[in-house]
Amino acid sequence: MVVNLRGRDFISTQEWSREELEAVLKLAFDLKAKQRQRIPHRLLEGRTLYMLFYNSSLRTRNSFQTGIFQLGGQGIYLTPKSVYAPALKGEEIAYKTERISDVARVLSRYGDAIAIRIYGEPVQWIYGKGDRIVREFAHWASIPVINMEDDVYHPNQAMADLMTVMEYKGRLEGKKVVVSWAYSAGVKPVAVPQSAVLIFTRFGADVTLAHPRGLELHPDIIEMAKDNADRYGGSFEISYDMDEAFEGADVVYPKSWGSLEFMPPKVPEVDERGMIDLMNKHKDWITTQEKLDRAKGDVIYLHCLPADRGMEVTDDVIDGPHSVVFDEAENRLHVQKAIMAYVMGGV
């Protein structure tokens, strides 16, 4: 199937068809092979990507900036402090901010795509505000907008996760994939697990979401995951026992996330102390070799990184033979190159 994604925004995987996502994966595998063989693949010669980071980054910034360079273009790194901070209507501050509608239209006259990363403190942990800002850029921009992670979705990470699992396991039908909460002493967004359950149910896996009570994902995401499972022939269930969830798993993806019960709009302002108190009750939700032994003998361990070693996972697991976290990190580069090539008109 020939797909045309030129000019399309990439905000969540749910907004692209499975055929479109498969086309991206096919190109990502091809670009990975070319990169390994040092075969030039300058599909975006002379194109410019603006990368607006409200949050710090290692993998996301470097994989996007390296990727656009390898495709023949340039990536320009922006932060709210380096420009007049983009603001929603009604939140402007004179001579310190600039309305998003203006920023988006100006950058559209200069470049070929805008990528944005925003969640957590920059949006006062108000769930959904980061996603709203990304979509406000998309509304006003005449060039594609790529979501580099907001407080609802992390679609590029999900595509790298999927690519990695396909490399090791082939098709996902009949495979048990466990997306599990893991302990951390810090508060993290829900975008990664939400995008993970959506992408794996989209490709027919039998997905188990495991977490302690009080750390539920957003109900809308759960309904979408259930709908995906019904449509694509897999299954989706929720477990409140990490050990039980790991039984017979082909893939485990344990990472920490915060509780939406302690974030606006559920509460007037974020209650980090309350969240940490809740999470501290579940320090036993750590991926150890003993837990991994409950899974299949050829199980693979995923993590988006950075991982809190000694809290989320033990060293012998993340550095052990079942860990594919560095393949997963590398695949961020390849899937993002494929996404950029498609939406920026390189294919």
Second form
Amino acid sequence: MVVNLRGRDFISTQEWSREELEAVLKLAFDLKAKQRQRIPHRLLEGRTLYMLFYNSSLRTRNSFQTGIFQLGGQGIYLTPKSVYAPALKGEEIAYKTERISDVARVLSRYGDAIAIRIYGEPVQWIYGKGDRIVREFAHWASIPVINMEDDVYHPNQAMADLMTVMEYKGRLEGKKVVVSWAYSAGVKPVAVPQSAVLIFTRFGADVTLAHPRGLELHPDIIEMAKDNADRYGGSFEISYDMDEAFEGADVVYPKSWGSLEFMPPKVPEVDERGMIDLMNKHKDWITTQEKLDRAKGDVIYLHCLPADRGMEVTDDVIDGPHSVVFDEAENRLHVQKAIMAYVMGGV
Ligand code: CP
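Got the form predicted on its own; any chance of the form predicted in complex with ligand CP too?
Every chain and every other molecule in the complex is listed next, the one we just looked at coming first.
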């Protein structure tokens, strides 16, 4: 099937059809092979990607910037401090900010796509505000907008996760995939686990989401995951016991995230102390070899990175034979090149 994704925004995998996501994966595998063999694939010669980061990044920034370069284009790194901070209507400060509608339309006159990362402190941990800002850019831009992680979704991570699982396990039907909370002393957004349960249910896996009570994902995401499971022939269940969840797993994806119960709109302002007190009660949610032994003998261990070693996972697991975290990080490059090639008009 021929898909046309030219000009499309990529904000959540849920907004693209299964056929479109499969086309991206096919191209990603092809580009990975070409990159390995040093076969030129300059599909975006002369094109420009603007990358606006409100948060830190190692993988996302470098995989996008390297990726657009390998495709023959250039990536320009922007932060709210290096420009007039893009702001929503009503949140502007004279000569310090610039309304998003203006920023999006100006960049659309110069380049070929805008990619944005925004979650956590830059949006006062108001759940959904980062996603709203990405969508505000998309509304005004006449070039595609790519979500490099907001406070609801991290679609590029999800596509790299899926690509990695397919490399090791083939098709996902009949495979048990466990997306689990893990302990950390820091507060991380929910975008990665939310995007993971959506993509794995979309591709027919039997997904178990595990977390302590109080660390639920957003109810809208749970509904979408259940709907995906019904539609694509897999299953979706929730467990409150990490050990039990790991039993018989083909894939485990344990990572930390913060509690929506302590973030606006559930509370007037973010309560990081309350969140950390809750998380500190669950330091036993660490991935150890003992826990991994409950899974299948050929289980793979995923983590989007950065990992908090000694909290989320022990060194022997993340550096051990079941860990595929560096394949997963590498696949960010290949899958994002495929997404850029499609939406920026390279294929
Ligand atoms: N996984 C991920 O998005 O990593 P960075 O925060 O380093 O971009």
